[in-house]
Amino acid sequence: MVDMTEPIQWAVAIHGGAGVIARTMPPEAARVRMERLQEVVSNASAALAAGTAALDVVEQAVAELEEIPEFNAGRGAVLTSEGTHELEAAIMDGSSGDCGAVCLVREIRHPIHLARRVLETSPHVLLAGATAEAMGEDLERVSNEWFTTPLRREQWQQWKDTASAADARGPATVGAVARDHSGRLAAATSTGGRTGKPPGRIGDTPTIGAGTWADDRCAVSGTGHGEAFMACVAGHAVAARMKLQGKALSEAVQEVVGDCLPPGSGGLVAVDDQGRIEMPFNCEGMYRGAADATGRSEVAIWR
């Protein structure tokens, strides 16, 4: 049992996506994306129990999902309508307030760093497309084509023959949250957005206190359908019951995904100033893992 009279001291959640899962995905699929999300919670944990600051470790967790084509971020992200890629991410420091995020992005490998570039030297918080790009001039590049897999390509393929927007309930996303030695906490954020979005499609994840939201009881990384995050202010309305009505985190998540994001939307990863760890989720399944200094260690897709 956990002494919760002291914080844990440090603690980190990340997620690969969230909606229809099947559970009849192939083993060695889920296989393969356990261990890819394994890695991640691993590296962060080494990261924050050597006393890594909780905004450069969620930076960096992101980064390396960003590099894992089974989720719809960096590499292997979803193609829009005209079958090239638009990206966003978002971070956000609990400890200041101080926030970045970018959209329409066709070019840096890593957007999360991007993000980091805004909160760190712009004095504005969402940058689009050539101007966000140019923030970043010393950044990785990759040609817009380099982000696309063959089974994004197969996915776009299929919405453009059937004109079907039924994607938005896949899995889409990838982010994390977590609390550092110093009890700071921090939030990052990254997508690839839609199959078949319109170019200039812009959605929860670069927007702050949707997607993507950290001050100093809370911090939250959301994952489904974007507009539904957007239009409840999902991040910030976990934060808002913590603040004005007192609750704990474990209510806030479950009201938030219970009762204002609608069924199926999608679920998000959350951490507190104590240390504790929510991951809820309204949907079939969410690409999920946790750890922290107790020793927590875990990963899951399905409840």
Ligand code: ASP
The other form holds:
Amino acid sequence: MVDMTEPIQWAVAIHGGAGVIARTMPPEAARVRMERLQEVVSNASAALAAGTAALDVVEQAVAELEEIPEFNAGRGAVLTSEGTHELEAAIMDGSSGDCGAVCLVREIRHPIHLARRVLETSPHVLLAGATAEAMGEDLERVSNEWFTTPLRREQWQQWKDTASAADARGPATVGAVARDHSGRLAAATSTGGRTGKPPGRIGDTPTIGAGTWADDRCAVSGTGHGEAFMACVAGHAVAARMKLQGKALSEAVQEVVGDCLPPGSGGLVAVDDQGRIEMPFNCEGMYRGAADATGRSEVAIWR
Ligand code: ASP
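Pass me the form predicted in complex with this ligand as well; I've looked at the form predicted on its own already.
Below: every chain and molecule of the assembly, starting with the one above.
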């Protein structure tokens, strides 16, 4: 039995995007995504159990998610209206309040490592384009086309042919939150944004407080319609309810996802200082996974 008066020693939650995820998805496609999520959860769990810091764990989890072409971050990122990739990422250390974020990234293989670099070495929080990429001279570079997969090209073509934003509601973005054995919290998020976004459009992922937030009470990583997350400053809205209104994480996330964000706009993963995990969403599904020191370990797509 877990003694709930004691914090859960470590906990981690990840996501691979929320949105319109058809239940008619071929079972094989669902299985592959679940297996990939499980691998990332297992690796993060092993690292936390071994005493790795939350900040390092969320960075590594997101780097692994960026490598999975089924998810919209790193390789497999969606395409802009011009048929190119503009990547975004952010990372935040809840114990220090330090954060780093990048946007309009075109050639760095792991945008999350670049965001960590900004956190570690820059007096600024958010850097864009060439200025951001110059921070990671030693980080692996790839051509912009390297990020494209046949599926993303097909989705882009559909978007172009129908001139509709229908796909812009598709699942996107990856993220991770963690509490480590010292009680430190951290959050990290990475995305290609939305299919057909105009070049230069920046979403909630690298906007600290909107799609990514961590402090000493909670860590939050969001996914969904970035403009909605920015308009309600979703990540910080969760933290503010806890800090200023004394609400529990479960209540805070339900208010933000259920009341502040428009129905169908997305979801988030969050963990509090007690190691309690929440993964609410207000759309069809959210690729997600969670584990903690009590032995919990799960991955899911739909409700
Ligand atoms: N929030 C991301 C964006 O708007 C995409 C997503 O999570 O679906 O850029």
